[in-house]
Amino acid sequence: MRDAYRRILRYVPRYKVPLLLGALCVLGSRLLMVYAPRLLGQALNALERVDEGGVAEAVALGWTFLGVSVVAAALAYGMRRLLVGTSRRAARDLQRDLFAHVEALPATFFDRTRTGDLIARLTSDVEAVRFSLGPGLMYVGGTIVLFPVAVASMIDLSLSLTLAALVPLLMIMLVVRILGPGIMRRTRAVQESIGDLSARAQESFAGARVVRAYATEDVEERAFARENEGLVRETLSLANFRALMTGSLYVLGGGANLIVLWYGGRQVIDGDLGVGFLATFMLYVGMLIWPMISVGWVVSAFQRSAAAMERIDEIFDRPKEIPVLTEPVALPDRIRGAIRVTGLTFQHAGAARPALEDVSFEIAAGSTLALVGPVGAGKSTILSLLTREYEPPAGAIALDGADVTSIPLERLRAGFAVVPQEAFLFSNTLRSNLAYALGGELDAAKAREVLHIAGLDEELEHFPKGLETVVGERGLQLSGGQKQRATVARALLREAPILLLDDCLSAVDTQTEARILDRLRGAMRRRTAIVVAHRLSTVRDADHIVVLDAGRVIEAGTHAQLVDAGGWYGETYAEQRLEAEMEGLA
């Protein structure tokens, strides 16, 4: 937990000035709070001397008490404004840093991490950390100043009464020490349960259409209820511990008041202590009870904050994508797009066997290569390795003669326009989704051109607001084929020298696919293109075709050569051609 606190405090130095001013406000407000009861006690004692001008003295002391209280309140306002405001800004910085770190993590991280859990760490966990940077420090600082000064003032009034009152107050520390670790464990369990619940809800909402298609709403409801019940169980366990701590602190605080009233009252009766000083003493005890009670609350909150920061640091501790593996090389301003793959072997973490074994091929700049083969053959993995979404072995892949592991990621990926197998659109307008490839404004003429190539221009006329149509989360307002064609158009807008098409037209019919590919050939003549496809008729015009099976190259050549060879490609092409003819007859 101590390490977690140190990690939390790394955000403090950014705001030294407001924190220093806030600390001064804490110091000033608490010192005035301790001074104010003494004024009140002196006023009560003055009232006992009615015939000696005590009333006038009491009135003067009363006005002084009011003035001190007003200044203390103003300083308390400044304290809260500065410290809480700083905690909000620090939380903003933490969220920004966490988001930026997540964005820089490799694909393997997202393969194993639930989105809902990430969102919980970015929101509820950061909010828990924020408390320790603002309100937590404010309450702790106030207690550190208030306690010794108030105790010193109490000793000045009566040492014996102070010792009697401190016995139950100091027992509060023992209660916190005993119950604190249990609160920490349960707090961590609550944070984990929040992440599980968020993940379950996010997956159910994102897969709403699948849920409806399979009529499994009741299954999802039961699964959510289980996660929710788990959260309630962990939360109640934590609440029980917190209630036990808070209740113990209230009892001990009440015991301190009872001791003061009994023992101090006897001193007043014996004439050893004035009524005004007893009232002052009781105000000091009351002043200490809340900080001591708040210690339990603050400790609980710090426990939660430490648990939250541990969860956040689990993300920060994940290494980012490797920007450069070997010495960086200087590439020309314009990437030509010549690609050479030599003896490429790659295995996903945790996989039983390699996804690729000793794969080799070469693509001349400006030519088109097709990757075909059964499902799971490793085609998409090759595309991911080209852009270093997964890190390839050094020396296995070269771009324009340079090892891709020696090219900075930003420079490398600027050379590729990728149309992924799973079409993804942001919950925004179609225009914004297309412009995403440019990082700026979308030229209307260029938009029409790429939409025509992607075969979406005619359908665009029937969209409610044309390019301004909101496509919904993940593009749910569009059909599967429309989403795929929109992502094709987006990739074309980038005008990168290398175009990667990962089975990106599987959701359109054969005729539409043929029409789009015919238009794409014009765009691909100016670029190096790698096309992954399952319909072999769509790659027959490729300059070179590589057939993969179980991660190995089993055939390579042109369409005519592979058909004549009569291997997997020739047999599959004949089967698909027969199926197409049968569909035409139907």
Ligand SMILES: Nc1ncnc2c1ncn2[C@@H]1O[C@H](COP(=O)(O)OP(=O)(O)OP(=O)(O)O)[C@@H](O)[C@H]1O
The other form holds:
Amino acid sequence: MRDAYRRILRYVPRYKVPLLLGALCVLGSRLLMVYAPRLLGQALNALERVDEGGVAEAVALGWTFLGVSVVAAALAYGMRRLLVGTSRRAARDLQRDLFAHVEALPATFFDRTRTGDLIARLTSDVEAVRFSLGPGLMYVGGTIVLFPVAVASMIDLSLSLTLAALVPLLMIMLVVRILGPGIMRRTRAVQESIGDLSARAQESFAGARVVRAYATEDVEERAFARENEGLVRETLSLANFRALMTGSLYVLGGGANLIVLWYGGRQVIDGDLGVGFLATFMLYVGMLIWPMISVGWVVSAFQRSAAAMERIDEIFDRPKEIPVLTEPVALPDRIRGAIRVTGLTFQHAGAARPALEDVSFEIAAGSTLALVGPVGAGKSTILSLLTREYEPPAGAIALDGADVTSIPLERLRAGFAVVPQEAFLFSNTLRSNLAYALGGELDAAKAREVLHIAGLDEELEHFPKGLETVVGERGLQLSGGQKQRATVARALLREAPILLLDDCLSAVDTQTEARILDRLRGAMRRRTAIVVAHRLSTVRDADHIVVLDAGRVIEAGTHAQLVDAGGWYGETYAEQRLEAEMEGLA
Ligand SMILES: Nc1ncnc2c1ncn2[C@@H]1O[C@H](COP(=O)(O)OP(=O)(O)OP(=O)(O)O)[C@@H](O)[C@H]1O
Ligand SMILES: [Mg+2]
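I've shown you the form predicted alone. Could you give me the structure of the form predicted in complex with this ligand?
Below, the chain from earlier opens the complete complex, with every other chain and molecule after it.
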């Protein structure tokens, strides 16, 4: 547990002043809280001496009581503001650092992490940590001050009565200890049920199209109802247990007061205790019940937050992407874009066999290379290794003669404009999605130019708000082809010397594709380009074509050479042409 708090404690020093002031407020408010009942007791005692000016004394004491209560309340207010506020700020810092850390993690991390789980760590786990730090420490600190001082004050009034009153109070602690674990267990079960229920709903909503297509609404409803039943069962079981606990606590609390009344009453009759102090005692008993109850609860809150902190630490302990793996080299100011791949073998973490084996090819700066081959051949893997999304082995890939592992990541990635195979747009306006490539403002003329090249300009006219149309989940639903072309336009805005296009026009019809490629050629002439495609007509003009199959280069050459050779490329090209002609006839 101490280990788990090591990291969070680093966030504390910057809030030294509010924390210190908060601690003083805790101390002051609790001391006054213990003092106030004594004043009340004295006031009541004074009323027994009406003849000897007791009333005036009682009134004076009453006013003092009021003053003390007001100050205690003000201090309690300050304590809450300072400590809860500080815990919120510390949690914000923790959250910000965690987010930044996740952003800097390598692709392999995201391959094997569920987004929902990451979000839970970023939100509910941080909240659990915050709770134990703010409200949790406040209760603990408050109790640590309150308990001994109140008990000392009680002993000062009557040792035997204190001992008698403490018996049921300690029994409260015992009840909490006995029933507490059961409550914890049931609370956790309820939380898990809520998690299951929302996961069920989330998946069902995300797959709404599939549900409709297969007309399985009733299956989904039944599955949801089942989870919901489970939640009701868990919740009722928790409520029962809570009721049992609350009931016992009421009985014990009442018992403590009864003992004070009975045993203390006899002391009053015997003249050992002023009747006013009997009231003081009862107020103390009431004051101590809550800390007794909350001790177990606070302990479990600390346990929960220690577990949460561990889960957060698991993320912090993941190494970030490493900017440079080997001795950094001096690159010229401008990356020209000559790429050489030699004997590249690569296996994804957790994969049974290598995705690439002994792959070699070369691209001169400014030329276009096509990567083709069947599904799963390793085309996308090559592109992800060029930008070091996954780390290639040292010495296998050189950019302008420098090993990519020796080029600082930021520098390396600035050299590439990438259109990934999975088109992804943020749920934002088309303009800001495009401007994402620039990291700044986008002027309309430039936007029109790239949208024209990507072949999206005509459709844009029909978008309700043009460039300001919100796309994605909360806006206009783009078609697969529209989305792909938007991502092409985004990549074109980035003035990078190397362009990587991963099957980025697969959802566009052949004629449109041909038109776009024609216009893209101008953009590609100024850059080194690697084009991945399944439709071979797309790549016939490439300077060099590499055919991959199951991670190996099986053919390489120009379109004419490969067609002549009559291997996989030649056969596939002939097949695809035949298909296209048949479509043309139909
Ligand atoms: N992140 C990953 N983790 C594990 N294995 C992976 C990962 N990405 C790809 N693979 C595996 O590596 C091999 C090559 O995949 P890759 O995505 O490079 O193929 P591809 O040629 O781009 O295929 P496609 O034409 O379908 O896009 C496949 O067997 C695939 O299962
Ligand atoms: Mg691919």
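Note that the coordinates shown come from a computational prediction; the quantities given were computed from them, not determined experimentally. Throughout, rigid core stands for the largest set of C-alpha atoms superposing within 1.5 Å between the two forms. Numbering follows the first chain given and starts at 1.
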property: After fitting the core, Thr345 CA displacement of 2 Å or more between these two forms; result: no
property: Did Leu146 shift 2 Å or more between these two forms, C-alpha, core superposed; result: no
property: Per-residue C-alpha change between these two forms, Gly253, threshold 2 Å, rigid core fit; result: yes
